[in-house]
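Below you'll find only one chain, the form predicted alone, shown as structure tokens.
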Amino acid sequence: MSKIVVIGAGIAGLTATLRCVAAGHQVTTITKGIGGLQLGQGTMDILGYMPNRVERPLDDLAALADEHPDHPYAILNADAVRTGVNYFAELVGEDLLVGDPERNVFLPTAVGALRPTALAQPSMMAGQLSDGDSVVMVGIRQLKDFYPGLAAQNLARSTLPDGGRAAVRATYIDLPARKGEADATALTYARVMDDPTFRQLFVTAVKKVIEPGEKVGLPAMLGLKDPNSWREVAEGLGTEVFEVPLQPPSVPGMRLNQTLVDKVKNARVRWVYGSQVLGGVAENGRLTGVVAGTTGHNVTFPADAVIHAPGGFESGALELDSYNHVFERTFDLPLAGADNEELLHGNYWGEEQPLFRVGVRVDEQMRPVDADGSAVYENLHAAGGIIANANRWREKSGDGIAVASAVRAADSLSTPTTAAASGAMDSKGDN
């Protein structure tokens, strides 16, 4: 049994952890905080734009790789992405993620745009609109983060995937989440929506403002713990409903995160929370352990292999200092694109910022490599946002890259080279 240390608890780190556990490894997951899933939409984006909206993401991966041969998808081909996405969907289950990685769906956002994604939560899927659909966007007076008028006006002007338009209007209900509270968040409502009594009050209030034949768009707050509470709302209203994700903290993202964290803890993973990895212990081109800062002192965790999934700039894994120097904080890994003289430019709405593509280069086993293509450490693998040469927010490719690289990294641990090295290390005992 190999000792694997996974760094990070975002979508890549949690996926890698569970994949390693399934392969029989002994896993320690170290994270300095909650991962980034609760910042997302609670969906699975594989490829949304290139630069126009993409309908068949896996079909277009080859074209993206041809255009950008250094893109992660040039290494993680369509088969690898399909494997990663299907594995992630299996982990969270059909109560939380449905769809087809071969085909994007186009779902309304909180501002009334249509956003492409591959898999989404069942509570969102009725948001796939067709020509002639009647829709009402319902807001809550006490919910500060959703403006149904804005969403309705923009959605009514949008050309739908079938070329048609929907008839969309907006309305409000008056229903405080807690007595006397006039400025609640979606998370506050999600928590009270877990109570069947409040759900019934909500259904009664919404029923008064909708008309026969309308689909009902609601802010994403239809329960946090029970993934099927939205079905009770739909049944009570007697029509189709769809949730619209809001800004962070994202209730759909929190549902995914909690499901995965619970699975990790139930799998008896050693879960080290609130600690930052400060570096590694290396011997003969391999990491024998990682050093984490814990309360009062540093601790070295022995490792036969390490999966590094700390995120990118957004999590502090990559930093840009005042001298315009970009560096990787944990292992001081060489970075692709960091030597660009113009990492940031003033054309914010035109060309992409070169900074967004900075990260580590990887080989087919997801091992960080230097400029010559040699692995920095034989048993260090990277996954997720730390990998270079993708403009994730613009392409809507971050989720697909994360799960595919996590699965590839985890699966590569059982390759002959790694297995032989692990056996040799096990014979020597822990370092």
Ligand SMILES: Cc1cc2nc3c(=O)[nH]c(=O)nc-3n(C[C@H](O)[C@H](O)[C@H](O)COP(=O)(O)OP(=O)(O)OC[C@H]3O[C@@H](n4cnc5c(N)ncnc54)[C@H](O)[C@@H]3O)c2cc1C
The other form holds:
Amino acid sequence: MSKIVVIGAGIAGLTATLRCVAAGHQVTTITKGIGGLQLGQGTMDILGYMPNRVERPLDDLAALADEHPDHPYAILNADAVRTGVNYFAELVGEDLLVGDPERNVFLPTAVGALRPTALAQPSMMAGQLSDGDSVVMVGIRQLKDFYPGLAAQNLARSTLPDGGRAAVRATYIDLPARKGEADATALTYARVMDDPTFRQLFVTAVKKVIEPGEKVGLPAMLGLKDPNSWREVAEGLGTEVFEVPLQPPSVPGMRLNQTLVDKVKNARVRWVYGSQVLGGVAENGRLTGVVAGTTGHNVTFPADAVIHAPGGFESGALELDSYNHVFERTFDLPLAGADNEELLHGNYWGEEQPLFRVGVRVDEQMRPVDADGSAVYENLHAAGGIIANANRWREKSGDGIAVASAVRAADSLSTPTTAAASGAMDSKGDN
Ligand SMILES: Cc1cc2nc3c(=O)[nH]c(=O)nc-3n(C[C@H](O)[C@H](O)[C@H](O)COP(=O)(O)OP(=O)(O)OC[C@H]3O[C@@H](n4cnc5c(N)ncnc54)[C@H](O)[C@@H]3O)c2cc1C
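Would you mind giving the form predicted together with this ligand, to go alongside the form predicted alone above?
Expanding to the full complex; the earlier chain stays at the top.
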């Protein structure tokens, strides 16, 4: 049993943690806060755009790697991504993610675009529309974050994956989540939807505004804890319903996050929340521990190996200073793409911003490497948003990279035991 420290509690850190526990390691997960999972759509994106919409994400990874030989998917091939995605889907279970990693589905967004993703929550799947479908988008007057008219207008104009069109209209119900609530979010509604009594009130209200034969699009708020709440709504309405994810706080993202955090906490992981890892303690090219800032003092956590999953710029793992210098805040790791003179340019929606591709370069074992390709520390592995050379939000590749790299990192941990074994093999080969 090796002592593993995982840094970060985003999709990459949580997945790596559980994979290490399953392999029998003793794991400490240190995080300064929650990860990006609950800001996202609550789906699993492998590859959505290249730049055109992708239908078979795993088939297209090779073409992406040919075009960008430094892309994380060039190291994490289709098999690694399939393994990572299937592992993640198994962790969260079929109540939360369904679909086929080989084939994208196209689901309506809150502005009525069709967004490609590989796996989605079962409550979203009826949003796969076909030619001739009749759809009604239902908003709630007291929920400001969902405009059914906007979603309906754009969806009605969209060409569906089968080349056809759907007839889409919009309507509202009037149903406060709580008496006197002035500023209800989807989260407020999701919490009250966990109560069967409110759910019944909701069904009764929606029933009055829908027509027979219509599929019903609803803001993603059909319950936070009860995974079957949406099924009850569909049964009550007697038709297919689909949830449409909204901006943060994202209820489907929170469902995934909470499920994984609960699993980590139940897995005898040492869970250090609210502490930032400030650096490492190294000896002979290996980390022997990491130093984390806790209340009032710094604590060293011993480690046989470390999985570094701190995210990118959005989580503060990477920082750009006023001299246009990018640095990695925890271990001051060498960064690829950081020497570009124009990291950011004004054409925001046109050319891609080189800054988005900055990160650490990794070897096959996900170990950050220097300019010569040598591992910076023999037992430091990286996972997720810290890895260089992907434009995640544009490609819709962030989730696939995160889970595939987390699983690869966990499976190839360089611990004293494995180092000794490979040393033994080396010396055997020399004889
Ligand atoms: C605007 C935007 C839109 C995006 N849209 C998409 C999309 O549509 N589809 C997609 O697939 N991807 C998208 N991405 C990318 C996706 O969000 C990331 O790939 C994903 O969140 C990375 O997960 P992660 O676990 O690596 O990092 P995060 O989710 O960022 O988690 C990092 C964790 O590390 C912790 N941490 C950081 N530093 C330290 C430290 N020193 N010590 C302790 N803890 C630390 C943080 O608190 C956090 O818990 C988008 C990204 C952005 C910025």
